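Here you get one chain, nothing else, as structure tokens; it is the form predicted alone.
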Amino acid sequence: MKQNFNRILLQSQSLGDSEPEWLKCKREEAIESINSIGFPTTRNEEWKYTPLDEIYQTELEIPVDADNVLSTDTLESASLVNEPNLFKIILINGKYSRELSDLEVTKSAPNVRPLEELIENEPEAAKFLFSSDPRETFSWLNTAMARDALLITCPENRTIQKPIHLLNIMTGKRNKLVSPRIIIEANANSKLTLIEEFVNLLPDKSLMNAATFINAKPGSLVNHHRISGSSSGYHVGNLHCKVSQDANIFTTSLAFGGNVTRININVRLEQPGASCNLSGLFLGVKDELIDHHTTIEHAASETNSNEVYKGVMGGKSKGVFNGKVLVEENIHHVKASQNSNNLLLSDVAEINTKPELEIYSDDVTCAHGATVGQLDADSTFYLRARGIPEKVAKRILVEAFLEEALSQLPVESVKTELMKIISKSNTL
């Protein structure tokens, strides 16, 4: 295991050839700290059902530009996402691709600026894209492998009128390990929606370690939407959320298909009036590993937090929930809200859930429920005494379980395309 990303961990040192001394630093500081404490395993308790010894025994490769070739009729056939009223955002194997991205020069745009250019025009700017370092080991080597950086911004008192869609795609030859790094400034009393995707076109075993980062200011919302689905692969996604005063974030996970999916989502609401609202969905139909671990931090009074997450699993699916909610001292009017509903398709399916509260202040309001179980008999029963053949029964009472998350999805078309990955798997 540590032979291989050792091994990798020294190629980043080509990345610096051309970098500026203080982000060479940084990538060294990064890999000093993962050298310190290592790579998680099964025997941590938050890694405990996510195994990754597989990939930790994967020759993984760092991409290079000629692997950045892909044409538009590829792009469109990869994305969920088929709306023609976005703004795009493409990037491949982690770089930005100006090209086939498609973004208006107005104003009611956002303003997207890579690493390069940073490093150029604003130096400041360049290293606020580093400035975040959260202590966990995948963020480090976000850090350390990041082969550019992408800073989206939306200007004070604008609102992006269309979403703004972010395709992540994995291409090329061999095992990768690609590293997106994204940035979201929402400045005060902004909104704007994006929709960040996740499309994995490479062989089974590389792994695409993604961190996004999003600083919502006073008075802005931010909605996001993040899509990970592909047929194989593995998957590591960080999202880092601070909200300040009155402002809100609305964030939703849809996790299906690869080999293992591990998405860690931190939400920190630093000053009163912040808000967030959390709504995941994972969809197992083989044999996936889908592991959602979530953390909201009440840092301040009166912020309100609620999280609703649905698991679906079939075939030898695992599904994996874990919801920590966390009040700190001497703050009141705080409200939080946990909800984990899960539903099992065959008998050898599985799923682990653990809504979590930590509060350490008395004026507050906070609950959490957790269920799983399976379709009810009764329910099919009904639809089939209407005429209703079995299988489309139970899909009905499926769709009608999802409904509610996928409702929270600005796009149809992935609706659409998902339930087609239902109706076609020998789920039901």
Given for the second form:
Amino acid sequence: MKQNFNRILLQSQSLGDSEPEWLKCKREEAIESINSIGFPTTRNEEWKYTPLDEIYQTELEIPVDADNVLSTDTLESASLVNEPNLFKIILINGKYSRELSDLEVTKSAPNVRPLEELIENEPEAAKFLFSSDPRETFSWLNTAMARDALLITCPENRTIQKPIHLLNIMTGKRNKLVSPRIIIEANANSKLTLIEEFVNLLPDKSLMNAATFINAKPGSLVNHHRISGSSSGYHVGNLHCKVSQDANIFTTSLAFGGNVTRININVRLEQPGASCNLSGLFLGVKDELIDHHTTIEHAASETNSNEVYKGVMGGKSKGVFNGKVLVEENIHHVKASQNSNNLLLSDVAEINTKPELEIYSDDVTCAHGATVGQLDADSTFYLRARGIPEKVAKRILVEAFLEEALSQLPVESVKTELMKIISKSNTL
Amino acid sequence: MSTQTEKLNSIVSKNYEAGFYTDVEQDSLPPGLNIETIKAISRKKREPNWLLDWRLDAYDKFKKMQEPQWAHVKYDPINIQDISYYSAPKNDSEKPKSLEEVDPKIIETYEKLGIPLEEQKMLAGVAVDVVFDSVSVHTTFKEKLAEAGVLFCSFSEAVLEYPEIVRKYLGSVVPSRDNYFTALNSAVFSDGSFAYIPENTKCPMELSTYFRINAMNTGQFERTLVVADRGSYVSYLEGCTAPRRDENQLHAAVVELIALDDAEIKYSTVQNWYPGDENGVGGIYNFVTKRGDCRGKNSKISWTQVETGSAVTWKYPSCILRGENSSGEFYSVALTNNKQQADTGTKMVHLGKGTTSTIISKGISAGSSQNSYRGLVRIARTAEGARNFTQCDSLLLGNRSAAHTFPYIECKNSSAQLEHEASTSKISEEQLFYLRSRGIPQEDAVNLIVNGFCKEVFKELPLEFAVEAQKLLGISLEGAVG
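Let me have the form predicted together with its partner chain next, following on from the form predicted alone.
The next block holds the full complex; its first chain is the one shown before.
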């Protein structure tokens, strides 16, 4: 069944001829790890609700340079974000495009360096790009397949005023496997806002297998927003965050569209005073499957976490949320709260949610809640009684429901786009 | 006679000794599990052929299955060939002659629970005189039940006397292939309880295995079947608050409840098997499959459990809400101390229209124990207007204890409404200080708070159980705080 995948793994080995020895080694290790445990199926607890058989059966190609062309027009219409005042970083098929990106060379800009440049100038920093190795198949697959990797650093004590818009585009002909890899280093006491967007311009089944690593050093503040909203294709996203002393990380995930979307978010609060805020929103209108798995590890005392995920499922869509909060042994004063609220708007849609707590210390205050329901009949009636048509009334209520998760987003244009999707949909 | 023939003869006679082909009454079968063991059990119980076939079929399935690994518990692997699958109740000569011969620790617990002397003897397995009080209790309650038409007897009795009811319902809620331990139980179950409540009958008393003397030694593979016919009501109590003297390591019981139209079953359990010592040596593995089927319209099944014993617990009393407007309830207190591990919770499977379920689970973990709540609420596409409310709270005592929550929510119907809330925290310092400053000793203060924490569940228990359960909690928590 997974022979196509195995073939692509073989293909990848021949592509990496010009790479330095350490990188080849790293990739081989990753492939070995994949082979030892194999690709997940629905028999795997973590993938219980998310079948990937279709993509395993698809013949995927690794993009070549010829695929990586894109006109400015297509580029502009591809993104949901169209605010002018942003730093722009564009990756096409996972490869950094200096020409299309828009970064002023001022002191306030982030430091952006792709893999090739680093291998040439700073081999140690290049190794750092592949140093994280989460024990997860698709992260390994990314390590094995990522042709490029991007290091974004924010120097110590610096605040980057404008949000950074990181646009990942998958394009070309035929079905592809694209593996963007981004490493974000927020040095001590720095501040930055990042909007990471994933767009699939390929009509058919393709797989975007993204890996993003965020390292929030002491006292830093990272605002991260992740948007995956393509009309088709498979999307697997891995986000790994490490949060140091007194650092804060806010991360929002916005997911809609696509055939199957699976996003793994892992935040490790490593030192005292670290905190994180996770919010998410997933929206299904046709037959999408959108799956979020989040893990928050409290590995130090005095750490806080807060999580709110909202799902709205209409049509024949399927939503999955699995949120895990883990408190390690012998730590104190931990606060964690987690919420999963879901609206089910069609009789053929489906929601599976599992807010988990795994707690090994006693000095904690943890709470979680989950709800699944439909729009409140009383509220709809209230609006209808004031002459608002049913469809509009429902939309107002859905918008209100989503507001909590959307309010974090620094760009208005995305909200507007999202509302358009909601109003166009028949089932919402 | 040549040596060879001698050898042959000895082998033949040995085989005979093992007793597979003999009618001589034996107390137990040698350890090991194979088709012959199952046939022997069936023969000893003089079972009809259909039941033997059913057992063999279950054994067939069992052979192909593997022990589940997903629970959040760790224990040494069980060797199913080391277990003796049948042992008849011990006769009087082997039982302790008086209470003096019983482990003083157990007696101490009885006294704390306030159990009368004669009952203590019975619980400790002391050989009792025939004129002992409870025998008369036994007969009076039998008469009362017979008057109402309620059938209540041991499982083996039921197989012989009411085969058509047993055959109709056995395995219809928990099929033998359900999981590894149900398959094992279905193949080798030794005895258990059976109750049938006829149409429109309210069972005149609470059915309790506690009263049923012959059920005191049902062995490790129990099987319980309770059928509530249309419009009937029964409250069934399982187990008792006193610790049971038991050397069996693995307990793989199966409980099946069936509620037809407008029937209600209330099933309460207090489980207090031997939990092992402070270092986690010994103790019972309690791997139980309990499931109720609300087959009829407006039927109701309610599970209430207080779990304080066993070294490892793996137990999920569930409700299949098939009938329209049927409802399921689950109230649970699970306490773990020392090295105990519990992975327990419930499953509510909503199939019918307008079905409702409530889950209240309270986990208390002390010492270095592991306490997990694992629950599933599934709303099928057909379950229009289904409603669920779940609350699971955990209380942590001591910084080596652990509490986990794994609630699965699967919803396929848009008119369903589900709510789940959970919290985990330790005993609040302020509450403790408040009580301590009023002169209440530390241990009593903790007891008071823990009892308050569990109140919602205790109020669901039948009165006499509730009182004992509160005391039991106190005893189980001894040494956990300080």
